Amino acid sequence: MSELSKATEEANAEALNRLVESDPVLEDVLPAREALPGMTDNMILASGPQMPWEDYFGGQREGIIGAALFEGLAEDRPEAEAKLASGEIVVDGAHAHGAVGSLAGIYSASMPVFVVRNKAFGNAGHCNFYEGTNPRRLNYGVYDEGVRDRLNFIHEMVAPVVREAIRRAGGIPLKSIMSRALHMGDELHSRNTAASLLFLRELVPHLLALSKSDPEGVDKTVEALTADHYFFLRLSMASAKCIADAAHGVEGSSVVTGMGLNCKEFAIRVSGLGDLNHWIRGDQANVEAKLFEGHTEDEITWMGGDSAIAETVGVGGFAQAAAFPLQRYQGDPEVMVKRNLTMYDVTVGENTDFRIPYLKYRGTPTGIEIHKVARTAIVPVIDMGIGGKDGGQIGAGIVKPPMNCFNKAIEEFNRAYG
């Protein structure tokens, strides 16, 4: 074994240790302009590696325009497009500001965001709120009167109540919720049923206290938190963001610390290659989707997505064998188990806190390693919702990164380390 190989193995062991030892704690809810480093009032964030405004298209472009209108940065669509083209309204990637965005990944300055602090390493991760059960959502590239009203409901009703409950609790540890949820049928990406209920349980004593002074607000907030089973996804994403960022910047490490896509391309980050905003870009991802009734494959469109941060830290598609209720979208249980087992072939170790009961409580495969991906020709498996060309969610399934991301990363790694 060469000296470089020994150094890389040691660096990868350190990156894995940071992934495993991280301890995400929900501290607060704040407007994006206050929570996100470098966020300004005239800025809109989107998911995936950052691009010039003219490169955005489809649902992600529509989401950015919608955010400009929602935030009052423009009176109408033509004015929004003109200001975006001139740079008066700035577009940037959410990752560059310590945040991750679902699908189109849209943030504007006033949006409330969860502030999740990594207690072990001190860094923070952020994500905005789930918009609700309606498939027409801003993060799915839609902006209309209904979307505006639902966003206002989150801003004015749900976020203030949740913020006050979190503050009364003195913060809510999230790792224990995530660990328990994996034992209850979740994989913390496409399925968050148990995690959402476990999180609500943490809030209940504080919501009861708040209900004395704001019964309507608490009633409506509880209704929003329990309308379906996806509320915790945004907390899972914020947790994964602060976990992954803690493992970035380890000299000589070839562990992946970020995966994401915009409407144009898929990209990865590697711990030992560049700063937090350095992306290695490749082709668009591949998808195997189960579509909702009435939709066809020709409607599938890419509009971005940072939620693959879950798989980056060893959950989501790397914990499919913990979430058999997802078989409607992921295949029968045998397929899910087999797919999950292949992820051990492309990772540097196992998570000591995230465990899969069906696999005899084996730790989830954690720490994607670029050389193992290339050598085995096995790419990471990502559980993800699927957007449609006319906006909205039309299905869910498996997304797989292109191999050329990993090949490019190896070329860059070789240039950097010999």
Contents of the next structure:
2 protein chains.
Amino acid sequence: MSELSKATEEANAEALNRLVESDPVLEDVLPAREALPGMTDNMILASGPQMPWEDYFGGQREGIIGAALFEGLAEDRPEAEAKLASGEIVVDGAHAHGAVGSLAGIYSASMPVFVVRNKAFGNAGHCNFYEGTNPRRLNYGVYDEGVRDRLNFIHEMVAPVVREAIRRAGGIPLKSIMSRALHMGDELHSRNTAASLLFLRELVPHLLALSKSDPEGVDKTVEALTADHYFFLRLSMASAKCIADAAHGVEGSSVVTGMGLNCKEFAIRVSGLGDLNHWIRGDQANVEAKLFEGHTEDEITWMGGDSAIAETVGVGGFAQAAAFPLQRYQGDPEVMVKRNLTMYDVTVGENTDFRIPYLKYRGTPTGIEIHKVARTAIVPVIDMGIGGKDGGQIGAGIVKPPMNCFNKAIEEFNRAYG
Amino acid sequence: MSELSKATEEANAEALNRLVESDPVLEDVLPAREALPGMTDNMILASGPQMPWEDYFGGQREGIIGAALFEGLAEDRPEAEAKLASGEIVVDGAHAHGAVGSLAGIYSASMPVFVVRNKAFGNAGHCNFYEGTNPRRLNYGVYDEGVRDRLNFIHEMVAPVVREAIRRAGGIPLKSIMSRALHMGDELHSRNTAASLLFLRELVPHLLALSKSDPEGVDKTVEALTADHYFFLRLSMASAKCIADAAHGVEGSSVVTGMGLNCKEFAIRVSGLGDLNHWIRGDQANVEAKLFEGHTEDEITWMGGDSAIAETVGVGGFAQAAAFPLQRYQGDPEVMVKRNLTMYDVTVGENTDFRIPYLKYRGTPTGIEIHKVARTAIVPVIDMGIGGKDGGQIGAGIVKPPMNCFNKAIEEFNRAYG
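Right, the form predicted alone is done, so what does the form predicted in complex with another copy of the chain look like?
Next comes the full complex, and the chain you just saw is listed first.
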């Protein structure tokens, strides 16, 4: 593997600059049908590279059917499957509509989504709301009355309060929250404890005002924001989406601008290769998981996941040394540090706003470069939740992309740039 | 130095048990005259072992005079000094009245104090309020109109709201906040960022209710709680005081139950030696400070400080490896880890509730033992703010007690227990 050309180096420097200079600000909460470009009332979005309906299986398929029922697009499961097969209900990838999906990543038209604007470049990223602490969730391939009720609770009780608070605030800058959270034990993918608290702190003055007219909604919202470690994940993901999209489309750049998986395959995007929806597909990812008590390895199943957008912009697995509390899932602190350091070998630079205290405030490794991955045989490390065959979250751990994604990307890069 | 006797080992195990089992709960905010045992209207409290008025000098003396003026005990400085000299205004150590003072540690009778009850042992610890982000503060030996206004603001605007919120909550358990904060980059002495946010989160439901009748007070309180890293320090200190006091008075124990300094000398308390106000005095402490920009070493001055009560109960300098963001003041992360590990050599055990993620959740070193300090020649590490000659905070760093405190304590221990 030879050195990169000067043109590629320059293009990669520009892609890195866009990743680093991006400035995500939470602007609004809107229904998916209003917020997401191209979203229609009969559409369900799922995470990972888009596929024909018949290719979805397991939890991700269940999640799509569940969303059709939740949205009232079908009365029952057979009707939902028939309409999905006929194309009366359309399935598409969330990424293709400016959004990213957590795990199975299921969106329907009425769902409220966070609108995060990249103030530096003008584009927006979106993500829907965390469903709460119950491991049975639509985004883990489960749909039943409990899931429906919890979705309705979030949509009807929490989302309107958050929306009004954001509007009153005139937007909430997210980059400063993310920067600070990295100094407080978060890596912004599998751990978002501090970020959720910092976000709450920004909302408090507005929640105080809103509680006059909606005391119950505000109380429940405070609870939902801090009930566990995950509320901010969706904001971290939406931020990462608008950051990554801004870095896409730099002519000649070999920097990765997207990583994600559906139930069948892992895929990456490369800045200089094709449009925002051009995915280079490989085998399924590999996983090293620690499972919750009572679960076994044979239950692990793939349901998809766009949350690797976090690692794409230099947080999550690329900031493990900022989040030693994740050691239960990621290994001993020394292992986390060593693993984090290897990510500098596959990236083009460091983020000047996202810094890791234990590494003497070194910036997080940022801008995965496809040739470096191939040359070093080090694949990006992704911190991720693990779904079970019967639905629900059964653990968390480290997910690694297949190397053939990067090899295929290099082939394509060589065809494009010679 | 020989091994400790079996009786001492057992007494120390009991002292450790009391340190670990203590359960601080914030119960109330009350004026010092109501909350502190023996506090009178003509009394000023200062940090460190109590001294005759004429022995106080520099910033600590200035703070005491300032408090007399603030309290209206004198019209002007000459009158204050005359009344202090005549005994019409009395000076005493905060520790002798169930309280701990930050740096110069100045209390007057009307000041609101936190009342923290040790639910496991029934005793209480107290601390007054953080004055805010301005480096010119009464507790750093400064008194002028700005200091007076900021004290009045805290006392009249913030303290009543916090008091009502605490009462509505029926008390706020602090140990769980402290435990979680140690997983979020705090060591609970020089850094309390996460703890302050976690404390705010506990108050929010009650602040929402209170904002109906006092919207401005609640808004200002939210601001004061999270304006910088220090609001929770006073709660950490009051907690540590009630924890340390509970461990005092175990017959035959050589565990340290208090450390503090006035402007003149450092002193320690030992569980099996004398009553709660029996201090074993030594030379002044030593300091390794990093100063704020624009300040120089020759400005460093001692004004006292009871905040080493944090290290006495196993946080602060004993949990540095939990707080890598303090590296600017404490040295590189590797240095912080090594320094933290040496504290296990001078303590009798580990705290099962206070744990350090980077050390694989090892409990913090807890229960300083005087013979171990002497034998290893390793003195406790104290994270502390640094005062300047002209008043105000000019930096932060590491303070180390003088060895002769521990040697004197061993002599006294030998006289008592043979």
